[in-house]
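One chain is shown next in structure tokens, namely the form predicted on its own.
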Amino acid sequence: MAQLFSAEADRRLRLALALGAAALLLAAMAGFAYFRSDRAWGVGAAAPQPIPFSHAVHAGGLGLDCRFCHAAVERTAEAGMPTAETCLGCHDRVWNVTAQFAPLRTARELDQPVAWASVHRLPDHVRFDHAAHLTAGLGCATCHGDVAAMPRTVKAETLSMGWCLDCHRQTQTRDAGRFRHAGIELSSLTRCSTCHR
């Protein structure tokens, strides 16, 4: 039976596939690179807010604590967000610039929230409780960087699932509460249901 491509068409053929599959090996190899980067999870981002806030002037100039405007956080899972009654009470008197805290009296006025943007904000999924880890003697900058210094609040971890599961591995030397899961003695720190509903 006679040769239906030449040669040099069978090694254009083989050459184009080779190539190919290199690039749709590096295309993949792109992707994980990528998504595993602080970029793809918004490390060093700021959100925008509702009006202009510095960490850097409350916490790092005033030397507020934490607590004052996250006053849930040691007793609940969650940290609470400000209110605008907690703003207000000082922007009221001092630095008292209308059209910038014009939406904290509207929140005030109308009884709702302040619409502040988390910049950490965890996926419904998981489970995490601000007090258990406060107890647990972690301080706030251990995952959120140090914010006292931040003139803008910007994500300062991934807080993706291997970070987090790289601190519990590190403590799991100091935690007594082991059980055994297929054979494999797991930390009651490492097991699934410790942070996923």
Given for the second form:
Amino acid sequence: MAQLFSAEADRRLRLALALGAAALLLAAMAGFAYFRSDRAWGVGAAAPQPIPFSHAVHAGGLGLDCRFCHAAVERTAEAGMPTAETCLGCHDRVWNVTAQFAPLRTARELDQPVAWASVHRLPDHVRFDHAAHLTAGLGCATCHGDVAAMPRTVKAETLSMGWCLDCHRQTQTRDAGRFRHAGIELSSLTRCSTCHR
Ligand code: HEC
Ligand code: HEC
Ligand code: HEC
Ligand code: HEC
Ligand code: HEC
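Show the same protein again, this time as the form predicted in complex with ligand HEC rather than the form predicted on its own.
Then the entire complex follows, led off by the chain already shown.
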């Protein structure tokens, strides 16, 4: 059979096919990385709550400070969640007729915490401390996004190990002097035992 393409054209065609295949593979990998970074980490996904609480209404619209409901955030590892009493302080008076608030009344009667679902919980082997980060001057929005604009609470960041480390590495170069001055070793923020027990 006569040769359809010259040797040179044949070589080019093969090269083009190979490059095309490589490009497809790269696109698939990029797509995977994209979903891995957001969807797989639950970024943007709300959890079902006992009461459809809205930060947009309370922190945004009514302008309540974050600490009004997450009172322990400056002092302890955990930010803390509001008790039924905190909500009913207003809701015994406003909107008190709705059946929506039954879970709050039950919690108050039984003197139990409200069973809020978490979208942020880290695995048990990781140690995180709110007070340490707030003392270092970080605001809630750095890690939680614009919560005051959220009708349903979602994660704004992956909270993956890579995400923590990205900031911890920058912190060391930026504030190196300060940490040495405070008597803390420079490598401490990226050392495994700093975050893992
Ligand atoms: C009126 C009380 C109230 C105020 C004010 C408030 N929150 Fe909340 N917050 C809640 C409740 C209730 C939940 C649990 C229900 C939910 O996740 O929507 C919650 C959940 C959260 C969560 C998710 C917790 C988890 O375990 O996933 C974050 C993060 C958060 N709040 C941050 C903030 C920030 C930042 C502010 C200030 C801009 C703020 N909150 C103001 C009541 C409040
Ligand atoms: C400072 C008073 C105050 C506190 C504290 C408060 N609320 Fe409210 N809440 C209001 C007011 C006022 C409205 C009505 C807002 C509107 O209609 O724009 C409202 C509306 C609501 C609604 C219905 C409106 C909607 O779209 O979300 C729910 C549900 C609710 N609050 C739950 C809670 C829960 C749960 C807590 C405790 C974590 C809480 N509230 C704490 C004042 C308060
Ligand atoms: C450096 C990042 C960072 C900053 C700044 C930060 N948070 Fe958090 N927050 C987290 C992480 C990570 C978790 C999950 C902690 C866990 O599961 O141990 C969390 C969990 C929470 C929770 C749910 C669990 C709990 O601890 O009670 C609330 C509520 C919360 N944050 C509110 C706030 C508020 C309000 C502020 C600002 C005053 C704030 N956070 C600032 C990273 C941060
Ligand atoms: C935006 C920057 C930032 C992010 C994101 C961040 N950190 Fe930090 N972290 C800091 C800074 C700054 C300090 C130093 C605080 C100080 O002055 O001791 C710190 C200190 C710490 C410490 C040591 C302080 C202590 O005694 O508790 C732990 C543990 C820690 N971070 C865990 C985490 C974990 C786990 C994550 C991710 C879930 C995380 N951090 C995400 C900035 C960050
Ligand atoms: C700045 C905080 C931080 C430091 C430092 C850190 N880790 Fe992590 N690590 C995390 C967080 C947060 C997670 C949980 C991520 C998630 O939700 O799955 C994690 C998860 C892990 C996991 C579980 C992986 C998985 O897929 O669940 C292993 C294993 C681990 N880390 C090992 C290490 C080792 C080894 C080092 C030291 C070289 C280290 N980590 C340093 C924050 C940290």
